[in-house]
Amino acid sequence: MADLDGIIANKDKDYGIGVPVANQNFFLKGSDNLDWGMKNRLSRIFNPETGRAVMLAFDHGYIMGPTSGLERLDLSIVPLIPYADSIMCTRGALRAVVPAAMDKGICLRYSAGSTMLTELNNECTIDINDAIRMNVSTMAVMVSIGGTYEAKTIENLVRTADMGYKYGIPSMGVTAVGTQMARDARYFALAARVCAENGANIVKTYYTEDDFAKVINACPVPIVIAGGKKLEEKAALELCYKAINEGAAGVDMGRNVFQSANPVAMIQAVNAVVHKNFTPDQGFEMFNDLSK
């Protein structure tokens, strides 16, 4: 029980009478009516003092097997994750890599299925509690408008989205590039669209170079872009400040970066385009000065 000599005396009490109470909006976009804990966790995945986020990518391998640069996680990935905000891997390479005392938000890939020797995006999705037992702050299911799977895989996301609302959660909806559409933005603006509609609380994309301004105001949630192949270092991030400066809310960066020449640099480099406003040209300039 609370002493109650330490109790002060009504008269000596603030209630801040007269102060009107703030209003507490929250800084990403469609989130403001989430609850506390799905801000919470998006709040990990995203630095709230910029309201974006980079996000290092290293779940090729549930696909493409010990991709170049994903050999040895422990010596590629763990050394890049300080200057990530967040991380996005499968649950076998969290708990068998990732150190547990990282305090970074976990993206963790929840949906798996056929690999690159059949067809892609035959998928279904893990179990929640395992998502729950790790910790993690959003859940990435892979939606593949426009391609064999397109129904599976939205009733994937959309089962996701149901459990994550239950557990505080949020969901990330990662588009797929369906091979009967044309990769313009119409078709990731139907895409993201589609993802948003059916519960992602984010929406993983590609950029383009013409018109992807429409593709973010069409898509009332956050959006990141996918790096997508790798590219030469000034490129990568051309393509990170362009879609930053147009109004993705993150990049989720991969091949560009533990592919890239001195993957350390190459993130910090990513890191100041995102969060300090770098050019293109100051953040090849970070990246060579790094390199030396």
Given for the second form:
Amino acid sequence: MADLDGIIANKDKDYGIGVPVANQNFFLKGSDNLDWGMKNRLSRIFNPETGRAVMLAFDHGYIMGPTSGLERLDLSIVPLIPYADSIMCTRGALRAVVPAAMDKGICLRYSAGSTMLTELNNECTIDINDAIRMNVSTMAVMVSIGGTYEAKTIENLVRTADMGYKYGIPSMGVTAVGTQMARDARYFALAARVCAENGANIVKTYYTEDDFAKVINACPVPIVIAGGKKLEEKAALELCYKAINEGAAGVDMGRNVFQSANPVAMIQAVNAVVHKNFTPDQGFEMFNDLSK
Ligand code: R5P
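Which structure goes with the form predicted in complex with ligand R5P, now that we have seen the form predicted on its own?
Let's see the whole complex now, leading with the same chain.
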């Protein structure tokens, strides 16, 4: 019922007279002009306290089938979710395996269409209604710059971004690497920039030993790096450390976590490097301590 007393006895109300309303600058690069829903969802991918992200990627099955370490997602992946800021997966895995009560961001693998047995990147996109139904925080689309399906994959990103802006769901451009492409900063700077210019709110790419800062600086939106093939744990933590310290806003890591000798320890060590500025040595020590 309406509280008339509150209106009448208004001498105790605090209108904050003399206190200016603070401007709210959003914490992510290139995201200040986005709508509230976009920013809220980005805050489920990137931790607002550090501005960084630990994304647990386990979407590999959509092109590779039962990848090593992902044979039983319920056993291998679900125990890792508490240590990530968000998960990256297909809608199949999400519905079949991920507990709906979990409170992490969801990066949905939003494009699909071919497997490693044929030619990759000949993809279509999912219906936006399904992304909305699953309450996803971002939609990831493969973009194959310089590849056979360049135009098609860029169109996939453009259409995804159109839908994303309509419904307040960010898009992530995932830079595919063709077999004949050089994995250097020049290539990834081009690919990342093309994704951002075409509407991606996040870009996922690979770390380059040389000139990675140029890839970062040439991209107007946050970049997260993929982990790539399994490395020794210490080397994987070094990769995270270098990427973050050269400007990446996070890691979207799969095989170096779930194929680790101790995935639960590894994701905690990765988290400490990303969010707590642990050095690779400190992270590896943490990994070893947690593995005892
Ligand atoms: C790439 O597009 C895949 O879908 C994975 O999500 C990505 O490569 C990250 O996984 P990994 O760290 O194993 O490379």
